[in-house]
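Shown here is one chain on its own, the form predicted alone, set out as structure tokens.
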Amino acid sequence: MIDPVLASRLQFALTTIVHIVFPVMSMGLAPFLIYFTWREIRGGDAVYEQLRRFWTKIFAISFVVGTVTGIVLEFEFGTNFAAFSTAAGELFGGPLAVEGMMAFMLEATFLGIFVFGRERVSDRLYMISSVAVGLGTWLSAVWILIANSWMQTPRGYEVATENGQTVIHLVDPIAAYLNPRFGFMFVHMQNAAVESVALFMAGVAAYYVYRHHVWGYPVEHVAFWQKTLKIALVALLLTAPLQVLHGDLYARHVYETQPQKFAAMEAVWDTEAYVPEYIFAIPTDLSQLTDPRAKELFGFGIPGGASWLASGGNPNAEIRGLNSFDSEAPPVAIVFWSFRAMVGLGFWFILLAFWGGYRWYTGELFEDGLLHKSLMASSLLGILAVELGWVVTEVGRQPWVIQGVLETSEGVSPGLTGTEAMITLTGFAAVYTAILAVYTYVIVRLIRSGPPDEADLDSVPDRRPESDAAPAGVSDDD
């Protein structure tokens, strides 16, 4: 049967890959519905109630998904990696707890109101309820990432042996939650979900916008796909530069404190330099693909590039090679290439964005036929860039669970088998290929249905305060 590292590592890999899906989609969609919310109460375009209660029903499906599938990754954490558990329990834990009991009992707690209550509060509370949802939804993501950004560059820590095993005690929180990791994570991981979000908008929006202003078959609620696609266009424009800007600082600081992965990242085996920087590459046989090679490589690179980056703007600066850290090099191939396509989407994402916003600006944002073609085909090209990016993350940190602290063959359960471990791998995989195909199948049933008609929300009740109402007997007009 499979090596059990093994399979646990790909049983985390599946179930972390389809989970993150749904928090990309709430976390994306919570800065749109805090805004759409605003727009609405302030009145004056029914289109902005539209775009509200259209995308809470995606915001709200996306959070009870991401909530099912997430809750056991955790429990993984003991079933697969009890080694692991055991050792970093103690700083491991309490950024999980906190975020239960606070991110998601807020988001929790407010997400009723937000969903169902807006005949039944006043605006005020109303607003409260969508900032307070979205609130939650960003700080269940502060919480997870500072326990990930540890597992990067740890601080704060002491490693002691009791009863023979390691463990490892929290000495400074500060310290330990604020490592040198975090800022860069959480502000690339937040922008790539609204950047993700905003190119699902997009592609959904050009759909409609397509059959309607080029083929010229009737579309119901045009104006709502027009609004949602110059909407999703200011956002793109926004995100998709800062992502790649940001990139650049990040992939500096991996330098510095990952160097074995920045090598990976940048195929580098012999410690050498002015390395180039391979934007687009080709494998020319086989060996190339599962064993690359910078210097060896056909395609499109930047002369100096990778050490620039590294060096922050020294062309000729030497980046050490895989062949000279003591640890077990990461599966290259798997880096390399995902870093590749990460940093390609990221280019493309910017093109779309300028192509967009030009054609907005003279006027032909809705009869660029090629335009709402291409923003179709990248509808989920921003979610496919977020799981890249999570792939070199972390399989460029192996073979560590925590850098240069425990290794990932360490923290697996002692007493898991083959057997056992490519039983719940089957299990997991077929179970969450199933919720993932659901998820799909009502998500485009939503987004066939449109939003909900102006008639409807004409019949929609007062929703002032009865403070604020007229008195009984009493008109507004009087």
Second form
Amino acid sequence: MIDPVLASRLQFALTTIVHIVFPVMSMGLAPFLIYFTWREIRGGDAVYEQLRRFWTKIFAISFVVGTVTGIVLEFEFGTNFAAFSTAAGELFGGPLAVEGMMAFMLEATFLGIFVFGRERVSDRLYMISSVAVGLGTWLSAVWILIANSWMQTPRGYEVATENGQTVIHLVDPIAAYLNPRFGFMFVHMQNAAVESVALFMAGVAAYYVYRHHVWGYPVEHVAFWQKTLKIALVALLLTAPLQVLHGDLYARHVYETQPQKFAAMEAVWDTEAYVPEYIFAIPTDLSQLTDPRAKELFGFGIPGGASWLASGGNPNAEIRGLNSFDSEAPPVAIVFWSFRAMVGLGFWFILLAFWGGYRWYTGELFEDGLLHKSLMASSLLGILAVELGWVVTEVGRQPWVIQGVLETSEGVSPGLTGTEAMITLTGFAAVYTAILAVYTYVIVRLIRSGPPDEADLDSVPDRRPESDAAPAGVSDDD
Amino acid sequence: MTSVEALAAGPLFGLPLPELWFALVFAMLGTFLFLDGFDFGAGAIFATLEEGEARETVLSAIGPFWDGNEVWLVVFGGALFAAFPAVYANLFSRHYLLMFGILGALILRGLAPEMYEQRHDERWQRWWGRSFIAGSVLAPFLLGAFAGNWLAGSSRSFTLVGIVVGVTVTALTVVSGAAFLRLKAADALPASVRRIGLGAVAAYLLSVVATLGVLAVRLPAGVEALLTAPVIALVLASVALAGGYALALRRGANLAALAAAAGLTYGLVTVVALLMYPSMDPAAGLTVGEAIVSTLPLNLMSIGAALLLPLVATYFVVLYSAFSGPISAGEAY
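Next, report the structure of the form predicted together with the partner chain; the form predicted alone has already been given.
What follows is the entire complex, opening with the chain shown before.
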């Protein structure tokens, strides 16, 4: 029989990994939708209404699936991690409650207007709704990351024992909630969401642009897809370099505040200086797979690179090895490889952005078939990079659920049996696979059917009599 | 004294904050049960309608609202977690499989309306229609079962109290759903919706009687807990409201019928809250005073809630007034 601790961890991992896809889509789409709505209301080019309507459908589905999978996460703290919830509820429950009241409510109520209300409300209220929905998605991340960052780098608390139970009390809310880690997590996460959606948009648009311009097939709504590609490229050019630059600062913060996680990211066992940054490492035999750098057959690294990364410029800096910690090491291989894959993807996205930007500059954006194929192949890699980043963050902090305070195994519900945990784990594996399949199916269908025809856009009368709208069919090729 | 020290020193303005949060948590539960209740009820009534236009009308009626309505469950969970973490943890882990049943029902119910509209072919819509119905009926039943077990201090997933409370809550959602659908689409839906509402309110009263009978035997505090003035008054008020509901629905005063359904819902939740106070989690032996978080986070949350809940109420007013009145023919999901 499987251990309830392991089953609970697997279940939480599974439900989080699937859930995160949908908030990434909605957080990343939010700024695009606000922009599209604003351009649509300002009038002039019908393509913005097509953009707003098309991407709103994808937003709405992502939101619904995000909601149903998110409620599961909230409940799992009570069902599977009751000891953690009892001990840390005072610090952890507050941000969750505020997230619901402040962010989720804003998003869910105005989404009703944003999805269904274009013909019912004024342009002004419609614009406000799009901003409210976007603000709601971002504020949600604020509060979830406040809760998470506190678990990574806990501050402002006091541990007490009451009736034989460990209870963590809040003593300094500013220190606890305005944790420095929160800033790193928030910028890294939001930028990643926008970058992921930009990659997704670019990949989808590249498919149609490629079919039309490279293959010469007739494609409906060419102007729409061209516009989508350009907007996505602009977003990628803004977000991709920032993500890597910021990621570097974030890694340094991890080195300073969670040295055990940093050591796992670099697979450093013994404390040493002048540690190379391994690009990859091959172990001598399969039994060493869980530790990429023990008895390595071949490793390729940049001399002093990891030390340089950790210290912000000193290749001789010392990195504390995993062997020097009292607690058990996190699963090193998972953290080591996830980190490398994430960083590698980050650099690939910068390359894609510059490549696309250069082709745009030379006027060959719609003709470079190799660029289109690369964008198509990369359309889901942004989301993959987000997943990998969360694996580094969450697996890397093991065995701690609250770094240095409470181990994950101590947080699991005391009465939980292996059978119960297995039943729900199996159930979730099935249900979440089905959810992902249905979601993918529906999104692919929406992409295949494309945006609404321009002829169908007359739903809202133009409220600007002096409109300088371009005649239908003429694309705005800026 | 710094502001943090002042916040940690004692409850804000000397207010009885543990009791206020106890009331607030149940008020949130009641709001969820009323607002999402009419969505659940609409799902149950959906089962009685022919495939095609009538079903589309039901989905259009709840379309703009149900996301926001369901958030009240998240807010209830969050508030319970934040104010009474030990109760949250004990209750949810004790009813482990039941909680996952509720989650499964909510997943079915949440995905179905959105998916139903994605394809206009019969097989697809039949399956998502079934999933919508199953989720809409199972969710309130299991939530009621959970509340019943909580009240009775039981650790088992299914108990007699749980089942009768589950049936009561399900009947109540149909009462609300019928009034809501009459209000939003009386012309587009068959008159059977009104008959369903009348049947549901009768079923609700019967199941309340059954519940009271079972509770009298099974409650830890016994029959005395039920024979208090507030409980008796609320039960009598519910009978009056049920009569008012039936009358209003017959006369086509659909808004009044919906208001009566709201009254019934808050009345039921208030009875449950009264029976639960002060022993908030009888099975774990935790009272409100023992389960509440310490003063500093309690004060912070109270400030947060005092600022945010009026804002939330505003959002709902904006939403419901944007979509006020009956839905027009052909208004798409």
